Structure formats: structure tokens, C-alpha cells
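So this first bit is one chain, no partners, the form predicted on its own, shown in C-alpha cells.
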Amino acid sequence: MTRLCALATVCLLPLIFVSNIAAAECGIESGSVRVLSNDIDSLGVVLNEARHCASDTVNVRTNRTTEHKSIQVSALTIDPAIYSVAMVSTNTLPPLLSAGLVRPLDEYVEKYGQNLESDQLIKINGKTVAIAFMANSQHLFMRGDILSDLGISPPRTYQEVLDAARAIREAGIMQYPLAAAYEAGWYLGNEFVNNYLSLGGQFFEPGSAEPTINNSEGVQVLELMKEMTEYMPPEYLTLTADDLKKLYLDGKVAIINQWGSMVNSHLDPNGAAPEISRTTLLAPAPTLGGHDIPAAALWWDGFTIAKNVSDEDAEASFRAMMYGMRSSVANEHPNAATWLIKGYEAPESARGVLDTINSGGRPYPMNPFMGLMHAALGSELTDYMQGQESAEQALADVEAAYRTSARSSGFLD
């Protein structure tokens, strides 16, 4: 026994030494950091870091789950808040901006965020609260092989989407080459979202909680969405992300509207399908009705920390992320996102996400109510898909479900 603990010393020896130069890097003397974050691995690079920090003076430690979002209000309303730092998204942000539970990063930012971007800062009222560290969205994955045989370039705009469609069909490779994640619910709402942003559509009246989605735009979305259906498998409104990804790498499907952070398992030469993840080529979002904006909201993960927590555990779950974020991390991992971080060399795989966005793509928005109409669209949309409904009525039920659950919230009177 004394044998092997010796052994056990020497072999953790190294171990320790890094660990040690590491906490020693992070400049944190003492506090605690515990942070709250969902369970993808692109936040689990950034959590592995903020890990060195730890030591005898700081304690750091993290909850990975995809349950994050239901447990976040009440883990950061209790004082001193459970965790620290909770790692928020764009829509995850809002309740807890709602209900008062983080606090401004402007000090700290001063402070220790030398190198961060401005466009890193997620600001309220002109104060940061929150700091962004990569950015997601959805764009086209396509089968280059095809397309090339049937002389058709890489579509821009839904039309030419629909024109690359007709042409596959009708060569007869494929009955249904589009596919796009419509399953009823959150994804259906989803595809809505991005649609409506590019015609410039407002969701809300300006400085308003009231609904303004049942207008000529959300009539256009609502008939492109029904168009395209014509080219997708007839299970299209069970379709979520994961099954795109499926349809694609087996061949069933040329052409997919797709989320940037999945795209490594798409494009992997040892993956399922390395002769299909060859040919995959990818491009913006396509633009709709002769506008210029992409059909795909941008998004972003960061992190936050927590209004009730001590002054010393907030500087150090700040200084800790700072840590976990650093330029050398990204270009460690330069696959596993599209990194914001100042310094980071993105790869080709990272072109999608980034062509949307400087092609000019719009933020989902952020702001409290947003979520309820995201569920409304997602819940009515439904029978207008089937054929049940016109868009106009499709569109008054979306509000109408809207207005209900407002009204319940405290947003409408």
C-alpha cells in the first residue's frame, strides 16, 4: 500500500505543478466560484479552464446541466445565491434580468477585461451585464456534390432555396431535399423567428409588451414556411436539429438550414458519413423576398454572476471566467465554437456562423416577454402548417395565446 501511494504521489506530482502555475495565473487569492451552466461541450472548454483556479483559498465548482434554465431563478434568488456565476444565452438572460438577480460587470470589466471586445459586453441601460464569449446561429449545410452535378450554385436567397429544390427532384435524385427543423413547439417557433427578423418585422410595439406580429410580413414568413414544406420529408413537424443532422449525414436530404455549433459532426472525416462531410458546403442563411438581411437570428452564450453573492466571490467567478476564456483556450479548441474571444483564428468550419453574421443577420431579441411569444408561435403555428387554418387566423391565435399568458405575467394589463 505505502508502494503504490507513494507511486500515486510521484505520478500526481506533475498534476499538481500545472494546477498550481495555473492558480497562480489567475491572480485569485481567495472566494468561491460556483457556477451554473447547461451541458454542451463548447461550455465545458471555458468551465475546464476556470477550473485551474482553484486552491487552497478558492474553492471552485460547477453544475453541468440541461436543466439549467428551470433551476437558475431560484438558485440565484436565495442569499447568498447557490451559484456564483450562471453561464445565460440570449434568451436565458432575460428572467433573470427580470427579476433582479444579477448585478453590473462595469467594475470588473475596468478591472480584469483588457482584452475583451466591446461587442463582448451585453449592456442594459448602459451597464454590462453580462459578458458574451461565442456566438451561434443557424445557416445552410449543402450537398456540394449535388449541386455541382446539376450545374446549380450554392442558393442566397430562399427562391434560389426552392429553384435548387425543384431541380434535385426533378433530376430524381431525391424526392425531399430540404429539411429544416419545424417540430412542433419551440423549433416550429424557432423558424418563425428567424424568418420574420429578415423582413425587418417588429415583434412588439415600441416600448410595448402588445403584439404586432399579425401583418403582411408574418403572412410571408408563414407562406415561405408553408412552401418549403413541399420539399421536406411529410414527418417535417417532428423534425428537431438533431434529426436534420441524421437526414443529412444518410443521404435523404441535399439541403438544411442548421445550427453552426453542430457542425463539426457534419463535417467530420471520421464521422458517419465522411463521404458526404467531403463535399458539405456552407453559407449564410438565405435572404427572403428581395431583402438583404439573413433568414437566422444570431445568438450568444457568456456568462452573468450573481447579485447575491459576496463582493469577494463575485470579483473572484469573474476573474475565474476571465481565466477560462482566454485567446490560447479558443485556439486550443478552434472547432468547438464560434468564439468571440479577442485573438481567436477561426477556422473554415467557423464561416457559416460568422458570413451571417457580417452579412448583417439580427439578434433574437431580448427582452422578457420574448419568451412567451416564442412558445405562442411555437403552440399555434401548428394547424396553420396542417392546412387546418389560414396564416391571418394562425396569426391572431399566436397573439391571442400571447396576450393570455402576458396578462398572467404582469406584461399586459
The other form holds:
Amino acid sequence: MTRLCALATVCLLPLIFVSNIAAAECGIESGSVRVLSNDIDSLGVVLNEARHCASDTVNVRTNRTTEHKSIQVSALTIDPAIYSVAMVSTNTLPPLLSAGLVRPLDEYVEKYGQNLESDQLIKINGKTVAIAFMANSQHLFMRGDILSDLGISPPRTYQEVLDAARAIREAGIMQYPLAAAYEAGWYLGNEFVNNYLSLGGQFFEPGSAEPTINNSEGVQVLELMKEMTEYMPPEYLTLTADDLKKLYLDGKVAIINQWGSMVNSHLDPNGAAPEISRTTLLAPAPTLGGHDIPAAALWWDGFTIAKNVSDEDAEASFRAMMYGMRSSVANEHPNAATWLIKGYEAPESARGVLDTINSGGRPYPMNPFMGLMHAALGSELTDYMQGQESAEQALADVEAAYRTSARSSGFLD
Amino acid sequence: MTHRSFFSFMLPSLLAMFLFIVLPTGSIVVQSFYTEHDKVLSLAEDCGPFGCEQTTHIDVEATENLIEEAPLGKFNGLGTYLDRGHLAVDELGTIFESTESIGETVSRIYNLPFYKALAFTIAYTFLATPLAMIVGFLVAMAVNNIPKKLKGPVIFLSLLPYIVTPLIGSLTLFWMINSNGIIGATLQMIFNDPELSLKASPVLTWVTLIVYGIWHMAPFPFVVYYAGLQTIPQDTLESAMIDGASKWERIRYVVIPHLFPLTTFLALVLMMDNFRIFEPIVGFSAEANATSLSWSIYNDLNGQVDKLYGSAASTSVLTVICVVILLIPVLMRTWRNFKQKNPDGSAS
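Show the other one: the form predicted in complex with its partner chain, since we just had the form predicted on its own.
Entire complex below, previous chain first.
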């Protein structure tokens, strides 16, 4: 029995030691760090590191849930807030900003943010409201073997994507070589946003919530989306990004515009389909209509600190998050995300996202009514996709649906 | 029972009903008359990893002052009920004025979200309810006639669809009808059409959802009818046999009239159940082709980032009104039966 205890102590000692060192490195004396986060692996990497800051006097608790969006506003509204940190991204920060639940971070950036790059700071009118640590966007994943067999160079525009699809079909390799996440609802709206941004389209009149999508760019986007569906499996309106992955790794489709954050599972040499992973080519999202902006909105993921927590907890939270996003963390998990962290050496798998950013992709709009527009797009475009109405009518429906919800949310009269 | 003891007997349940039914319903009705405050907007410069942009934001302080003045929101009267997301009165007016053919009018009305949801909800209720009852009745008759030893296992198996949670049941079926799934692939083979997809066309999606609904709901009428079959007076059946009634005539003139009161009860319960169809639409990702009133409420409350409480409340109230309208014929029938049995109108 004594021997067992001795053994246990000897074995546990390094563990205790390591966590003590980590806690010491964090440099937090006391406080409580409570994190609300989406359940994505890459966010987990940062959070697992931040947890090492826990000690006798510092409490670190994380809640990783895909339902984070629906609870964040209520959880941060109460005083003291249930969470001191909210992991946010381009579309989940605005609801917190709109409700005034976010604490300005400039003071902490100055004290503890020596390792932050200036472009990691999300600023509104010069005030830092959030810190970004990873970027994400959709980009092309292609079957290199099929393209090279047919002598096609990797497509860069949607016209070339369609040409490649036709060639693959005519060669009898696949009846439906394309697939996209077109599930009615959020995904379908998202594809419209991607393409519309690449044509330089504006969703709203500047400075107001008045929609401006019923125009020739909007029609052009819809016509392209419709043309693409000819080469997609017939149930395209039910496909999510996860279904896309399955179809691709099943060898059912050859070209997809997939999320960069899912690159790992597509390229995994020990994954579902190593022979497909091996031959997969990554390229920026295609461009559209002679423009040179890739057709994929750019997203960032990061964190923000709640207003309704004590200064002690806020400071502890900021320092724990800084510890979680050190450059060594990014370089130990280079494939987990396209990190924006200083000193990150991007591997090949991050090329798709980085090239999309560098070739001029546009960020997903960060205003308080974009969510309503996105929802209206998702539910009103289906009739057009199924050939039941004209593109103009569909866009008019989107604007009407958006106006209805914007009115009941107080954005329009 | 004196009024006093009746009242004290009922008090706890009345209290619970008030707390858990009247109050929430009341608050939903109140909520449906309000919208959110007007938001004060201002332009700001947003900077982030992908550069700087002029973006519209909410002026939080100015908006908070408005909220403090009137915490409930902005009074909108029946505005939400009449807007495009609900009864769409203005849109209906335009449609009736500007269209000529009935077909075009119908398709333009169907283009409005509330009527689209209502159309499927009603179609589902009126097809799935009677068909589930017929299937349930046939199964009950069949089970009633099989050897006693087999009855236990057969009853258990017949109940399974009802035990499976609708979301799980529909998801399972959704995967099976995939063009790679066992049902989807078989259908493609039978009809020799590689393009056939139950998920793609609106008509096939409706059919799939209704067939699923029948499959899921049939066990309930089965159990009720099966129980009813056990109470059929054997004397009547025997005398019918002696009078030379065929099997079909016995069912037609003895069994069915005997089970009729049960049918009213079943219709009532199943209609209420079917009218709130929701999970299968999520499970089948059927949003593009079929939506229901319950789904509309869910969609308002489960937007990606925004929640439309007023809109969801109005749809809820409209749903309740629809259910009441739907049940009136059945309730009237029950009331007439009750009056026939108790001509003086007293319950004792």
C-alpha cells in the first residue's frame, strides 16, 4: 500500500510540477476564468492551454457547446455574468456589441499583449473590443488525379469550375462532379453571401439597414448558383458542409468549395480515404464574373471579455487567453487552424485559407442586421433554386422577408 | 359533492394550470403585440485581420435609454400579425388585385412564408390523421385475429414506431432514403431512374413526410382500437353470425359502430398532435420544400444570432387559433352526443 502511494506520488509529481510551472508562467495571482465557446477542435486547442493557468487561487472553467450562440447574450447580460470570456467570431460578436456587453480591451492589450500582432485586434472606432487568433474561409478542394488525367489545370474562376465539371461528366468519370453546402437555411444564404461579396456587392445602404441586394449582381450570383446545381447531386438543397466532406471522401464528387477549418479531415493520411486525401489540391476560392475577388467571405475567430465581471476576473481571463494563444501553441498544432498568432509558420494545409485572404477576399459583414439578412436569404432563395420563380422575384422576396424581420427588431421603420 | 369540497379538491390543479398554462399563454399574447425598440444606428470604423471598413453599429447608450423608458418594447398592436411573415394582409391585397388566373394567385400566396407553412401543416394533418387511423384499425383487426402466443411480440413490434423519438426516427429514415441509402437506392433501381431523389422534389418530400407521419403515428390508434376490440359484446357478434352476416358485414354493422366514440377521441388527439408537426421537418432537412407553423416558430427563435420573439409569439397565437378552428367540428359532435345522453344537461 505504501509502495503504491509512493509510486503514485512519483508518477504524479511531474504532472503537478508541470501544471505549477504553467500556472506560474500565466502569472495570474487570483481570479476566475469562465469561458463560453463553440465546440470546434481549434478553439479547444487554445482552451486546453488556457486551462493550465488554473491553480489554487485561479479557477478556470470552460463550456464548449455548439449552442453557444443562443445563450451568449443572456449569459453575459446578468451581473455578474456567468462567463468572463466569450469565444466569438465575425457573426457572433455583433449581438454582444449591440447589447453593450463587451469590455474595452485596450488597457489589457497594452499591459499583456506584447505578443499580439496589430491585425489581431478587432477595433471599432479605435477601441479594441475583441482579439482574433484564427482565420477561416471556404476554398477549393479538388481531386488532383482526375484533373491531371483530363489535362485540366486547377480552375481559378467559376467559369473554369463549370468547364472542368462538364469535362469530368463528359469523360464519364462522374455524373455529378460538383457539390456545395447548399442546405436550405444558413448554408444556402452563406453561399449567396460568398458570391455576392466577390462581385463587390453591398448588402445595405451605407449607414442604414435598408437592403440593397435586388440588383444585377444579385441576379448574376443566383444564375451562377443555379448553373452549378446542374452538376451537383439532385438533393443539393439538403447538403451541409459535413455532407460535402462525406461525398468528397467517398469519391462521389471532384470539386468542392469547403471550409478551411475542415482541411485536416480532408487531408488526413490516416483518415477515411487516404488515396483521395493524397491527391487533393487546395486553391483559393474561385472568382466570379471577371472580378478578381475570391468568392468566399473571410471569417475570424477570437475572444472577447464580458463587461459585467469584476476587473480581477477580466484581467485574469485576458491573461489566461494570452497564455492559451502563445506562438508555441500555434506551432505545436499547425494543422488545427489557420492561426493569426505571431510567429506561426503556416503549413501547406493552411495555403487555401491564406491564399484566399491574400488574393483579396472580403470579410463577412460585421453589422448588427447581417444575421437577419442571412436568415432571409437562406429561406427565400429555395424557390428560385428549384426553378419555381425568377431571380428578381427571389431577391425581392429576400428583401421583403428581411424588411419584415428588421422592422420587428427595430432596425427599420 | 358540495361546491366547497369540489373546489378545494380542484384548487391545486387549478393553481398549476394558472401558473403553467394561463400565465405563459398570456405573456405570449402580450408579447405578440410588441416589437423591439427602434435601434439608434451610427457609423464606425471597423478594423480587424482583413483590413478596415466603415460599418453600421448600434449606438448602445442611446438605445438603452429607449429600453429603460419602455422595457416591454415598442407597441405594435396587430402589426406583427398583419406583416409579411404572418397574415400578409397587404401582400394578399396586391396579389388579388394584380393577378388574373387562379393558379397564379395560389402560387403567389404559397410564396408567402405563413401560408406556405399553413398549407403543409393542413395537408399533413388531414392526410396523416385519417390514414394513420385506418392503418391503426387494420393492424388492430389483424392482431386481434392472430394466435394468442404471437400477440405479445407482435404488439410490441407494432408499437416500436411510436416509441422512437420523432427526430431520431426521421433522421434514420432520412439516411435510408438518401440515394446511397437502402430505400433510395432500391427505389432508383425499381424505377430505373438514377435521378430519382425523394429529397429533391417538393411533391416527393411531402409524400415522404406524410408517409413517415403515418408510420410514426399509426401505433397510437392501433392500441386504442385494439383495446376497443376487446370490449365488443360477443352476444351481438354471435347473433349477427346467426342472422347470417358475413365477416365484412359484422365489421361494418357491429365493430365499426361500436368503435365510433373511440374514433372521435382519436381524431381529436391525432389532429392536435399532427398539427404541431415539427421534428420530421428538421430531421429530413425539408425546409426547402415543406415548412410547418411549429417550424416557423422554431426558426424565429433559433436564428443564427437573432431571435424574433414578437414574430414567434404571433405565430404561436395564430397556431392556437387554427387548432381551435380545426377542433370545433369534433368538439361540437362530442357536445351533441353528450346532450343526447343527458337531455337535462346535468353531468351527474
